[in-house]
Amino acid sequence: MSGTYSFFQGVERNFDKASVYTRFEKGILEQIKACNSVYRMKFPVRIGDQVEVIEAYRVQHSHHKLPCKGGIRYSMDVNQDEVMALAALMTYKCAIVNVPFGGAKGGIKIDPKRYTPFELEKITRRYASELVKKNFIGAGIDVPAPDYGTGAREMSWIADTFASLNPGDINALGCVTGKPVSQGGVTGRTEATGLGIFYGVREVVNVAEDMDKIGLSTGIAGKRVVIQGLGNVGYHAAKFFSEAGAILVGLAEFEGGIFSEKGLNLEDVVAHRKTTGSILGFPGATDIRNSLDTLELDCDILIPAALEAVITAENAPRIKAKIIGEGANGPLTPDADIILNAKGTIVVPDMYLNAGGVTVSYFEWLKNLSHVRFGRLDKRFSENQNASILQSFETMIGKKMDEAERKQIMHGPDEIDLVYSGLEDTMIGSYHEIRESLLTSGADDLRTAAFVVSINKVGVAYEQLGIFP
């Protein structure tokens, strides 16, 4: 990644390109684009027998809707530009999938691998207390979530710290999402982003008219897929694509990539990596020493699900995939976009495609505010209704259905069924909204069309707030 590339400026460049297809005046567009609040902090934490000064951020990009929403990442690459860019993308992402939040993002500039769990807990709790001090966290203010380098464990520490500093707040658990299920989390949150990527790409390849243009048949089955990144997002995306009949021909991690024309068994690759510490040397696969070269493999669908700016003007001409689904935030630079769009590649933008995480986070937040798990009120009612209908049907046809069919028909929805259903509906509806924008707005690619959809929704919200006398 070039040292001169500004992720935030890249986001602004995409925004500016799309804004010409909207009706809003310059002032409103400038307000939508601006980061409303940037909190940069430094705080001391005792690590071993030394005091370390930790650098951290929380950016609230937009207050057109509250609370603000966005993950917290732990990485040595964390800087203000990156956090601002990710916060801006969260605003547009939430608008696209009709989740009523403003965008935010947080980051702590540490390498989490260097610290023990106890030390990470001290850093996380101190960060949470700094956010509480400045009123930068709360169920109605700003709701963080996991991101690169964090997970359910860190979110539970944040929730506990917030609750201890706000005794009597019955909605304290709603201050953060991505928590363990035992602490107010929602079933399905772990795989949500990867599943959302699958639902989104599946919808793209189901549009026959668009597939004809790039010479592909409809449907996931038989499509050759390459995935970069075997973290939470990449792993689950690979899992759902494989289960749907796609052929996983390539996988990449930081140590390199592997390729097999016949297809890779995901679980076997994961087991191999656990044993050897690397995906390289996987039996029956060809090693690719430079991880980035994996992106250039011949395939139908490419999912970069690891880092930003991995496809640039330099390697974009060599990308062979016909569909690129942005699993990570900002894996393509604006210059790469131009090259790939000219080639006719369908680029499914991050701000739509990886919105599964925030969508299911929204469900978790609703669960925390309602204090009841999904399915509790209607599961038995549905099962009793289904049993009654089934009994009438069996009486009518004069024979019993087999046990497996009976179970399938009688099954009432559990929390995970409702979460998956809500996510699937969101990804399908949002894609067709973007595609409609592409066909009617004058935008010439899906990313610009997605920005148009977002700008229109956020712009209308600002107008309705009446803050422009």
Given for the second form:
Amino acid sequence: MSGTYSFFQGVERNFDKASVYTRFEKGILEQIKACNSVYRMKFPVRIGDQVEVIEAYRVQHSHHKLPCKGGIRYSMDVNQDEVMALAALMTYKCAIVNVPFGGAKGGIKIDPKRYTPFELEKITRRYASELVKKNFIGAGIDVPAPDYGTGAREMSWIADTFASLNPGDINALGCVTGKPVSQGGVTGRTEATGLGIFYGVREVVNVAEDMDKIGLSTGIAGKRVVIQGLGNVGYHAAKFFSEAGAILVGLAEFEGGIFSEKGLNLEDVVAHRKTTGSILGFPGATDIRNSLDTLELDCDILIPAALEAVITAENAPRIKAKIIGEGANGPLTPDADIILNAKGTIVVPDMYLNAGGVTVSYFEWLKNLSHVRFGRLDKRFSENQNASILQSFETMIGKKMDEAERKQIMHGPDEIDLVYSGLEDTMIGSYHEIRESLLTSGADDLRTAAFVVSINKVGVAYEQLGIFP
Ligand code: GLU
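Would you mind generating the form predicted in complex with ligand GLU now that we have the form predicted on its own?
Next comes the full complex, this chain leading.
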């Protein structure tokens, strides 16, 4: 809960704000907003010498396109409202980046740190078989993925459970994404959300006209960045920002934050946390005892990449960042949004900015359904073509390229090249769709503009589905 409304009601509020800039009738808007199916389950798992009753959810927010898609989180904060809100965001997210799926989300109410890998495997496999029982999983039905507290390991347990309960299903591996590459995963999925955040913010920062308005120069190099959360999303975002020359002035985790005007070396911070168990006490940095205070540091770009509702009406007035990139889902409450929009802060919304994960999940699903690795058919062909073009060119100019240049020009695409370029193109294209909507729809902030884009796409799909007479 944040203020007087829940997370799901917050998403609905943002939706309502945007829907006035669309042409759809009330009934269609109500249908887009509604969660189509909510499955709450309770199942027993023997942990040590006791039976624990586990509470879990899978919510399919929209069936306007199938399969439904969205991660599964393991956290003690999981509840029906949260899963519904996250499932709804998945619908809008997929629409924004033109991934042809409906939105879904799952959650198991556990603290994964309290269980051994063996116990987690039992819980995960039981959850997967509950989904199978109710036809809530499958390559054409609903395709889970990692989220907060889960990763490739959990996804491979789900894939294996599904495959063993569906013998002969040739598309069984397409029932879940974010799998290890050895189990049908795609290269680049692990870092996809963080990389998408980087590509998205880089595009925002590349528009000179918009940067002039907030007094920033274009380009990522030299920008002062603060990142909250060093999980898979935050860590990879931090990595790509620092590789592009940004200065990581602040980093935050559960136990606190650290600050250094000169910049923090990400790998050294991660190593320090691994050996000491805490981000605090990093040599040369100032400790910030209350982790949330890190969000208020003076910086150009702030990336909250942990959980929802960390920026509220209470702390929003003290946020100094000129750009906030929502790495997490729902890190700003609608009240915080109002305050930051009034200050002129550019808020790059979650449903666009963290869509890199689901975009690459889509690539993984395509790979599973096509049963072939990207690049397998065309890599050698491209290299041969490039070699012959290069040869003609060298003959023409009467000069040979040096070995490094030759290699670079001749290189045919590997899976990772195609995944990265597909992701980059998606993030660039979708940002300009949202920006265009901001300029033309009447919406006056990026989140509302993004909702307008999504509502338009999902609304048209519902109209074309036909409504039962
Ligand atoms: N859990 C991620 C998200 O919130 C990824 C979902 C997916 O890949 O399906 O977007």
